[in-house]
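First comes one chain, alone, set out as structure tokens in the form predicted alone.
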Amino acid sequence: MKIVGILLILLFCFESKSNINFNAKSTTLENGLKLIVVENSRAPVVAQMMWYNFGSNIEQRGKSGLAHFMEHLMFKGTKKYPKSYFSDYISKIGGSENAFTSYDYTAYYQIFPKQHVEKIIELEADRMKNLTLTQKNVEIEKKVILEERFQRIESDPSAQLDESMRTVLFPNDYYGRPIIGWKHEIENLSFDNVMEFYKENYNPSNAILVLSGDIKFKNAKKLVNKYYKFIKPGKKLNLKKLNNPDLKTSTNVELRNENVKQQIWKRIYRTKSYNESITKAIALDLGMKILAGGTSSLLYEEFVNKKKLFSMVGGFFQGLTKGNGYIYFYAIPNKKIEQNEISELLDKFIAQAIEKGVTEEKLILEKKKYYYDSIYGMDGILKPAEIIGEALTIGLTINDIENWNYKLDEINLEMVKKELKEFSKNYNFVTGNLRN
């Protein structure tokens, strides 16, 4: 299973002149289900998600990683489809699937022909409620998850950084604790805490099912109610809140390790989202992207391809977040260069580059690259499906999401300035440094 963070690029994203929209049709059940569905019949295959209102954000202190635990538990089947059933369904037909947990939300899709929408509709729904586990598949499963945290967190120094920066600069909240979870308190999960898990959380009431493809949404909601409509809603998850204290001082992290062969600096701000305000969280992204996003970015043309400092540096900006967003920077140094020098030059350049390198004509191609990857991602079968459930998930709605073109053409270079000079005040951030 992947973890993601989910960085999902934001593809839902184009200008006004373009009639382009997904057009989805929603429903909500009685018993609290939402079924959104994007009809698209260029070929003849439906993707399914079933999106969670809850990742790791959920847990209780000292139970981390029983989100990520519970999403590998999902596949270990049920009286009526057990064992790994539903998978080699999915495998025999030439379908995919997998599922990932992030901290505001858990995903599981299928991507599959036509004409299997039915069952694969009856496998989810099957799950949601009656999956059978037993104390050996739970204690196999803990094994293959502290395994996985060793391969992705232990074994690399660099992630061990971020996990630690991410501690210090969410101190209240969930965004604080790795999505896999802290290894001693892995390994403490037990049984009853994943059945309890599973119990209160698996329900319509918390879920949000996305159907893109070949499917017409009048046949959908006939399926889905099918399958759907005798499972009992269960308590609707009312998630308060947590802000973080503003951090007065400056905060730096090091990490040093005798495997690192080159060194890395980061830097990572707490900021706002698109929940706090759509308008505002693109402008500022689009002005990330010209100032830090790829090789065609002010600071890459600054310290990789002049100045030779850096073999790589860039950034970018997570606002699809149900709590605080952030913005991450990092910088590969060519030669060892002290902590405090690197940010010492990456602050002075920002700052000249928001007042003389972010121009009209930068931000007309940023705005001029959303418009043709949303074109891209409109005519996938998957795509749709994601940008749909995540936004959901995260407290967004269909309308937002279908009107996010008119809030791009809104935005303008004034706009775009003032993001990046309120975020170039912002004190609120961890920088990191990793060597040997």
Second form
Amino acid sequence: MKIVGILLILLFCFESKSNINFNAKSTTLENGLKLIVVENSRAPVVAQMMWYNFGSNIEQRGKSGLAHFMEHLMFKGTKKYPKSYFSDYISKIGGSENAFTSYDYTAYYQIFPKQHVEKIIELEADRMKNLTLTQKNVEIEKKVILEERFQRIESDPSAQLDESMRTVLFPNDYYGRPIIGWKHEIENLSFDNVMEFYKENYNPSNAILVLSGDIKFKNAKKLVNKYYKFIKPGKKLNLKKLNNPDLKTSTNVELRNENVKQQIWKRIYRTKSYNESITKAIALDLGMKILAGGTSSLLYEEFVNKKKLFSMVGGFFQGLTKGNGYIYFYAIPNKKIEQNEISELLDKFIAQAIEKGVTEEKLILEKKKYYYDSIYGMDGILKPAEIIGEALTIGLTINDIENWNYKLDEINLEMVKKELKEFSKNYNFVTGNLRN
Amino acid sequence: MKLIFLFFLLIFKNLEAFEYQNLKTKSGIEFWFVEDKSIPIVSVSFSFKGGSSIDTSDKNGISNLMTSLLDEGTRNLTSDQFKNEMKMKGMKLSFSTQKDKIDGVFQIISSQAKEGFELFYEAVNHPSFNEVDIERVKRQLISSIKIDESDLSTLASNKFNYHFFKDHVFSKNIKGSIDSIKNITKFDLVDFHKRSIARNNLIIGVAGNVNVSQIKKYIELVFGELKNNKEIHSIQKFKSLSIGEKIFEMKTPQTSVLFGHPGLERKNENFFALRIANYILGGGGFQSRLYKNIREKKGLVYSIYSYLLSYENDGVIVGGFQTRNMSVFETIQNVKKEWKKIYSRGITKQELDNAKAYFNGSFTRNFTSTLSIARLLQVVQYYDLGANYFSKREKIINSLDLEKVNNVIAKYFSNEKLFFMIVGQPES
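Would you mind generating the form predicted together with the partner chain now that we have the form predicted alone?
Below: every chain and molecule of the assembly, starting with the one above.
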């Protein structure tokens, strides 16, 4: 039961002329439920992930935190399997489980010995429609969620700064609202709000079920059909895309807190997403890796190794989003430096680095790493379910995932530079500073 | 166009069929190995006994600084070149210092195994320890210590170790202090590397797509040149753990509380009984008494847990939660109540049966990736659980009856031995 900002920064990617894929099999039930199966019988274990293609994005104004609240309440039991029956069952069979809510999706998962697969499928299907919530459940869980907010945000100055920066960057849509919700709005969420949200959105037509591990597609299809076919399709979400206005002002946000012992500089940009163009997004991602990824990036080389101004500096692109993607940068100075001075240093260097530092050689290296990471992503059973579930909920297709390599093949240095230049001229950003 | 299809074959049908090989290299290095052809990856999990517990006394943090430098270049390659080589080969290498050991993970794409293991050899045997890299990593560690001091839960954890373990070596911060780090020289690091990266402290588990004769050669290459160290890295028993409460005041809306209690060493015959007791009291999942009674029924916390920290010669039970300043003492009272309840009344037959079923069922989850298999092989050797542990484990669990477990609980649990570290602004 947690909140994710970025689940998979790195989707996965391939080297020229070779292809690795999940060999995923899929079908759609009449009620709209999508089923994806990744067969992998190396160990007698199955991972089930239920992905709903909505998160905090569908909350009405004034009801922030409702999707995440609902996620917590999904563990409270049904008429047939009351109270903590589901969780107790998972424990008893030696399984593990959790759930998470993001802006664009909500997901529930269990990993368990394969002989229990039918029962686990039944239990997940059962709680899609049959929750029996009480006023008391809602009131107590609200206290838990407020403690969660206090733990994650109010006692963490760095998280407060991030929250504040996002409100500036996304003034007109849900990316500017915290997933967990504002404190004053969580306090006002009611039993009726929750029930309405549940009935309206928890439907087969908004759901994608991924099974990964020691289960055959044929058997999975039979079992899923058995437990879901009687559930009515429900109302399919029809999301209207909201855009944010271009920012005409430069905005510096600063958070001062006496407990902060180390200054941190941050910046977030609004960018494109994989939904707009997979090829362009991969090019941007590769470019960002060369510029700011890890401890051999151009930024690291310049400011950590050469100039010795920062102990760390880096950044990444996250574009697995329904709406805008974003780019995040941070710098940790060795000595106190003014926020504007850091901004100027980085702006100047990035403009130069895109011209001179982004080379064919570095691109080849990052492409290789992408390819190898895709192999590592297959060593396990939960990871494939995560990659597929996240991609599908934000609007990509199985084909997009399985054929990622062809897109990668198209990318050359020119395209990478073009994407980087475009982002470096982007004025939709906000700069943050954390200090005492 | 080349197509690589991954066929995941059934390898570990059940636990009885789980077979590993106990191998020995030419110069006599022993390691446990599982060949797994389902994916083109080789994973090595290894550790060296010692860790921060053998830090030189005025150079706290030296083990952590040393391990942080092991992927920062070799005698032939600068830090940058080394990192690029790793990317080129699809190699992953990381080291981390723990209180009682140095843990390491190496992974390589099978087709690059030879070059990968050669790089691995260079990193382990010939790290460069260049002044410029030492200075950079020192600056990074100093920043990270400052960030830890600003972070409520990390600060609470460091305060807890300091006060709970008192004069024991475990009271020290693994990262050391800003002053102690500044004090460490290149000479110290070279010397500490010899002391800690030693043959007789080494434990290795391997899983993945490589055959027996190859992996024996690779392990010999990487570790074969290491010398024995005469020092015996044995960790003292915890003679005087703190009890009661300690408060550290800090202006924050929520208070972080960590608690500790004596436990058992991993090899103790009662270890599994205690593990079951802890699972029921505050262990994983959403089923524990602490979770159900303090989170689910009362809504006092978002997260509350306890776990066993078991070492070679001794162990402790550690737990924690965060709650708003006004409910700190109420939550502590509830933890004490659950503690008292378990040792005065024990656990029920139903709880015992559920816990046994959990531990029997959860073990197969270790077999889902090459890395988790390699880790398991390494850990079983580290704690010297025996060559037959995989077949023995289920018997150990099933032999525990209610009387046995409740006797162990009555013997070891006590409210008198609990210690609470409170960091924040608790309101009474």
